[in-house]
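First, one chain by itself in structure tokens, the form predicted alone.
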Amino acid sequence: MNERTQVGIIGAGPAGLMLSLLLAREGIDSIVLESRSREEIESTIRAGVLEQGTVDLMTVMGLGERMRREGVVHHGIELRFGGAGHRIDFADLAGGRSITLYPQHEVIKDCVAARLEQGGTILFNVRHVQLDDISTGQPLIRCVHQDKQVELRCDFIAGCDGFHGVSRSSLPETGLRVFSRSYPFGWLGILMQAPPSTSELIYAYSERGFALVSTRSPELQRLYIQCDPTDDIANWPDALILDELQARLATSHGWELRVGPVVQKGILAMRSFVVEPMQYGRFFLAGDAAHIVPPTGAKGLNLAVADVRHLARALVRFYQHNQSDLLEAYSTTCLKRVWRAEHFSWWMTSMLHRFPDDDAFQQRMQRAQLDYTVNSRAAATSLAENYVGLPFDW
């Protein structure tokens, strides 16, 4: 079966779906290919801290109704160390901007529904995806869908299929640079059936390691503790996890963690990763296919959205004005924001986690950085501005 579209999009995650919707607003056709089923992508639970710019974009695109109803707006976060909590006030420090807690799979549900309602094409459960002719003016995607061979001829291809997808491996290695760092710790995350323990996220530094308290709904809490990334989750019974959370979050004024049944748990490895450039000919990478950040800075989904905003704008300029300057500058434009987010995420991670080889000197350095961050308006402003998200055109 031979198909034709203007933009072939590999991956129905936030990047691929948002790109398809942005293009549709300008009358540009696209087809999205996804290796998983609709049910799987809509039910895979992941974190969802949305920057102000991401929230604003979803609202403008008509995707904000359920987000406004079910999402939770936070106007700050708490840094907790030395038995005390210190609030970083976004409203005061970042010009009134905020973040919204709205899980990624809910964003995906909204995007899938909107694209299908428009009559757009999303092919789920595709297999054996291969890219050809990516250096030409008519790149080709081959795949199998519903046991039929499909050839999709495109003007452009966007690889939005995540870190483990086929897109990045389709780039020629010549001229490709990879930057990566693996961290010697991971996050053990749990979903717990209990009412919120806090009105805003808590980032805790302790001698026992990092901990994070968040919420997913009025009935669900999302919590993390630092752990060995190679550990077996079987070594972490629920009671031990809750004991560690209590110990790492303890305060001198008797703060209490609300507890309930643990309904999900798993260990997440942490890495920083960037590939340069993010484009080759008429083939472009976006989101996790091009870069990974440790989750401490809450940047992953938001970086993906920023990438496709740039790509959509560049494609619109090409189709409507026959100008390719923004397409040619796509990688350079995106990487400026990517490296800013990589630095912020690395900085937050380094400040808040215990490293296996740290010593008393390193711990004092972390405490000094934490003290400065919460007591210096300039330092707190830097954290707040980066956390809520820099302007789109930064």
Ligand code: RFL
Second form
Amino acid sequence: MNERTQVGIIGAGPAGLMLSLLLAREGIDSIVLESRSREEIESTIRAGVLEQGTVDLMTVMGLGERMRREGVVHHGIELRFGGAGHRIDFADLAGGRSITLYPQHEVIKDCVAARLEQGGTILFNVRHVQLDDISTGQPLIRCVHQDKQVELRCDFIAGCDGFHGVSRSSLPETGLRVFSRSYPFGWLGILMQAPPSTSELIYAYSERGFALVSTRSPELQRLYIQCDPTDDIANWPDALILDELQARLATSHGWELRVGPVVQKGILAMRSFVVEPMQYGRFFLAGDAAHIVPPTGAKGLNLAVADVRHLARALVRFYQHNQSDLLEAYSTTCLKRVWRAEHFSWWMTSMLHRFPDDDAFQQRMQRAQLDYTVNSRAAATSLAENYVGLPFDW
Ligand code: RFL
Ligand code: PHB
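What's the form predicted together with the named molecule like, now that we've got the form predicted alone?
Once more the chain from above appears, this time first in line as the rest of the complex follows.
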């Protein structure tokens, strides 16, 4: 099967789907190729926190109806350490900007439904995706769909296939720079059937390691604890996870975690990663395909969305005004925000986790940083404005 499209998009995550929707608004056609099934992408549990800018974009694009109904707006977070909680008040510190808790797979459902309703093409379950002719003006994507070979000739290709996709490795190695850092800990994440224990997220620093309390719905909590990234989840019976959460979250006034059945659990590794530049000829990387942050800053999905906003704007300018300046500047433009988020995510991670080889000096440094962050208006403002997200044209 031979097909043609203006923009071939690899990956139906937040980056790929949002790009196809942004382009469709301006009359630019695209085809999205996704290696998993629709059911799978619509049920994978990942992000929870949407920045103000992501929420605003979804609203402008007509994708905000369910998010407004089912999502929950938060005006602050709690940093908990030394047995006490300290609120970072976004309403006061971040110019009224806030965050919304709305799960990533719900964003995916809304985007897939909207794109299919427009008559757009998303090919699910594609296999053997391969890129060709990327140095030319008409790059090509080959793949297998429903046992048929597909050749998709494009004006441009967007690699939105996440950290483990094929896109990044299709870039020629010469001229590429990779920056990365892995952390000596991971997160053990659970979904627990219990009403929220708190109205705002709690980021806890304790001698036993980091813990995070988040929610997914009025009946479901999302919780994480720092753990050994190579540990086997089989070593963590539910009761042990709950004991560890209680211990790390304990306060001097006897705070209690509401508990219930654990319905899902798993361990994820943490890393920081950036590839530069994020483009080659008519081939562009966006989202996790180009950069990864540890989830402590809740930035990954939001960065993916910011990338494709820039890419869509650049493609619109190319098609409508025959100008390629924004396309040429794409990587530089995105990397400014990417590195800001890399720093913020690394900073939050370093401040809140226990590092295995930290000595007493290092631990005092962390406490000094935490104390300063919650007691200095300037420091708290810095956390708040990064957490809710810098403006798009920052
Ligand atoms: P995705 O979401 O990984 O989507 C890539 C898609 O490409 C498909 N794919 C392929 N398709 C075709 N051919 C191939 N060869 C392919 N290989 C892969 C995949 O099946 C997939 O559907 O990348 P994208 O769009 O760049 O989006 C990035 C975000 O998903 C990610 O950054 C966030 O989940 C990160 N993240 C968070 N981000 C936030 O902004 N706020 C949060 O609160 C937040 N919490 C989190 C997170 C990530 C987490 N984990 C699991 C790493 C919490 C966690 C626990
Ligand atoms: C989540 O709800 O899954 C979540 C919230 C905040 C983070 C990371 C993940 O920093």
